[in-house]
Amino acid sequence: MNNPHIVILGAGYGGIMTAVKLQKSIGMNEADITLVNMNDYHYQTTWLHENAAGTLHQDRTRISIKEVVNLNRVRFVQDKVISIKPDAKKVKLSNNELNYDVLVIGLGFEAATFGIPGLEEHAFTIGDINSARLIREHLEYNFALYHNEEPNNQARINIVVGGGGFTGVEFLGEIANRVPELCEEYDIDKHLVRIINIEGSPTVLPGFDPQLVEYAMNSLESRGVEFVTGAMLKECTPDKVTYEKDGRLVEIPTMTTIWAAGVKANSIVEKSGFSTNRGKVEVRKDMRTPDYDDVFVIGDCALIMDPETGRPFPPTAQIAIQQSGTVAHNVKAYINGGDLEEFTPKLLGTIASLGHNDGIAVLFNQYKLFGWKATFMKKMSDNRYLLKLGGPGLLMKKGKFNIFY
């Protein structure tokens, strides 16, 4: 008789977290377990914003799979999902298919545009290695072609950051912190380059404790940063972009659009007929989908209510490196005919970088930390999943030890 087939699609936080804690907890002759990834590597997503900006070499923020996933005893195939067949137990790749006795979907995000004419067309997201690679050369470009121009053109060093969320935020500190550099290699005076956020609530970081709130404003206001609150995107072209603010429509001539302001789980999972709730599978208690027995979801594709705000838990990296655990323990009791845990959410705290050297942070919902504390603690948080993950040899690669500057 073979091995149940467990088949792993995705290698974000929640994807590759499962596939380690299964090699470890999996016999040989319990199951057969294959990961699916369409790079041979994962990547830190929330330091890609380090990456977009230049400050972080993006070779630290990805991590080769075969590094921390033992291939004897996980497959890998590095290809793309094209579609998910819940009822045959079939999964379409790009050059395979495979079938499955259970499947566990990680397969994250894409940008969510809402319409906006123009967006997808000519705006930056931070998605992913290859986008965050792009806009950092983009950038450098466009400060080197400055001097190159006759006359110069405002358009190529004015920075946009749509979305006044947690990425935007990240990104405009890191940005804050690299407009400098760029400008002394470009001999561009700093003064005349513009970072403007446009955020459409009347405040960035909505949700997040005011005072916090207003430590960040003046820390990136201080360097350089513009805000536009309470405003709406209504166009992007490629030397600019339109928002409306008070009923008034302004333009800023700019070469550069990065947008933050909203993502969406993979459309994949919706168009493979899944039970959605804006695109995202609202899981059971025990991460499975409400119509499939073998099917279990993760991260960004899963929707997890928070019955004391009756609003989704936010998809952060910190709640699928938790529901990881959940997931692997429920897939090995699932095919053994144990008993499957609930999954519930542990939040330990809040952290936003403001640049290498500021951040901000709610710990256990009642400590709150800015400045060099906050930094501390998120390069801490940042080196304890390079540990779990990948034990001491991956943290002393690509571990964060800067941890005060």
The other form holds:
Protein chains: 2
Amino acid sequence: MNNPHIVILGAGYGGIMTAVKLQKSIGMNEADITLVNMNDYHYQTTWLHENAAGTLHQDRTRISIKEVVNLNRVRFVQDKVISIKPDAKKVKLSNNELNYDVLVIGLGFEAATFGIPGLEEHAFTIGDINSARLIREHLEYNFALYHNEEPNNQARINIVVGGGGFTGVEFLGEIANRVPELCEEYDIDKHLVRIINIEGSPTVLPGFDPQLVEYAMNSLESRGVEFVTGAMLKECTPDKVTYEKDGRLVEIPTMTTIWAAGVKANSIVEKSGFSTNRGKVEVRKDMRTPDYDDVFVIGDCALIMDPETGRPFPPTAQIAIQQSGTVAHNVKAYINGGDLEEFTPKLLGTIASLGHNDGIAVLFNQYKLFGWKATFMKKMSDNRYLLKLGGPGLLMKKGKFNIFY
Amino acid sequence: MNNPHIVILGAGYGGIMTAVKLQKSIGMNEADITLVNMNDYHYQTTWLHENAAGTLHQDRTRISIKEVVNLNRVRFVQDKVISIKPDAKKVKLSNNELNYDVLVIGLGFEAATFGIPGLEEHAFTIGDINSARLIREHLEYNFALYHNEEPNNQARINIVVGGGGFTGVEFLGEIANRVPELCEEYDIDKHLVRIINIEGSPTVLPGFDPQLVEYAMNSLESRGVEFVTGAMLKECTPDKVTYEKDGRLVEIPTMTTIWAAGVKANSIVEKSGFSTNRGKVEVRKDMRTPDYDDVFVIGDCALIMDPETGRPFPPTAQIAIQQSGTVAHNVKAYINGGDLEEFTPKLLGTIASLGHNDGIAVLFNQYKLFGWKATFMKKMSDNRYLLKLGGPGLLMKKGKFNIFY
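Show the form predicted in complex with another copy of the chain, please, because up to now only the form predicted on its own has appeared in this conversation.
Full complex below, order starting with the chain above.
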């Protein structure tokens, strides 16, 4: 008889950690494991804003699959997932089709633009290595063009960030550090450059501790960031954005709009016929879909309600990594006929970086941290993940040891 | 009585060397000297192809005016020359107007596109620091876009160089070295990238020693450059070029066309009413215009016929630098009533770089050099210029000491 076939879709935080855990816990004769991913690398989604701003090279952010996955134990297929057919237990790829006995869906997020005109076509999103690298180059290209046009075009050096949530604020922190370097490189007076954040809520980082929000805004404003809160993006064209505030429409000339205000689950999940809630699968406590016993969902495609707030837990790396423990355990139990365990999120805290050596954090829902202490915690948390994923070798290679910088 | 006023227009090779020589030879009470330049820096035009390819940073190529010009002795005006009125002895600048007693015109070259449709709008030229930097960024931007579009667009990674003369071939040498680095950075298979040179003559480097031309073509072809000789560029659009060869039209999809096939003298000279020949002033033997005793022309705007060939001497840095000696001497003599000397070009040789450590050279019209020996000579010649311009300090700062690389 053939081994049961475990297929993992996506090598993001949830998918790759599940693969790494299963390759240790499942014996050669117990099951075959296949990991499917578009790229031959995993990347730290939470570092992409640094790649996009140009403050960290993308090769620091990505990790070759073969560096952390044992290819003798896990078969790796580099391909794009097109659809899942859960009734037939099949996955359709661009160049292939796979049969599975157990499926783990870790397909991550895609940008949600809420139908705002022009956003999908003309705004950038910080979604993956390619798009982050493109933002960096787009910025440099437009700064380079500035002195090649007469009259100089202010739209080339106005940077608009849509959304003042986590990703938006972290990108603002990096770009505020990067702009003086860009100005030096392209002979542009740095006071001419505008960095504008547009946020729909009355404040950035809505829901965050007000003292920390104030700290973050002060830090960013001192580096030239302008905040426009309570404002809704209305339209994005190649050379401007329009927002509405207090019933009035305002235009900003810009060729660089970074849309950091919305993500949704990979649309393949919904299209493949799983029952979804806001595009996500509201998983059972053991991380399986409501309808299929042999399909687990992990990370951004999974929806788990927080009973305390009545709202879903946010789709964070932290939770995806935690889920991988439960999913790996349950996949093994499902194959061997053991008991499946329940997933319980452990919210350790939230840390937002505001650039090289500045940040804010709330730990264990009570301790507040400012400045370099917050970035220290963030770097330690990133380093801990690298250690879990690839051991000391990977930590030494990709870790963040620039503690005081 | 006021001192006579010497005005030098342009801080290229000819202009800045004239200023540097005059500040040493002319006493404080003998004359006032003003140097006018658009930028507050001088740059090595002959290094721009390296900046454009991205193999040398532009800050290595440019030299702050104040580093080599004594601002107590020479008044520096950063402004753009609009026109010259030789009868009124005036120069009109964007923000100012200057009166002169003696004028030195060293306004350099601009691109000549010979009316080929679309070239002026859509092709890049390697003209100054801004345009060189823009080419570098344009290339990186298009390579970055490659993996953000489906299907991938070959036009983004086809690089067309129009013209196989000196600038074209030197740029090809650099870009051939740069492409593998770009491919590494943006995850592109380097065999997909095309570098195509289009030259109207039956061979590149027309007029050059055939053995050296063959060496150059072999070196570049081994690094992936495709030569299309005997072909005329017909049109350039944002995403393709069309050339004609053997009566047939051929299209190449490309977003990057570098036009390196034609330069002409700065058009201000012709527009200001000087008698010109192909846009240049055919200067007297003492480097003055035929019509005005108080106006000297130096560098690319000056035309000097080679009696041996019956054709003009080529507009090279070498000749402009040599001319500065004669012009500085003659400006001083003109003011003091001394004898003006004649300019005689001393053609030391021609060296074309083919990338980091490859090149070809003809010295004293007889010695041929290949490979690193040619680049060695070129670097030594560049270093000699830096020494003349700014002394040992400038040489140490900007010199090329990577002899074997």
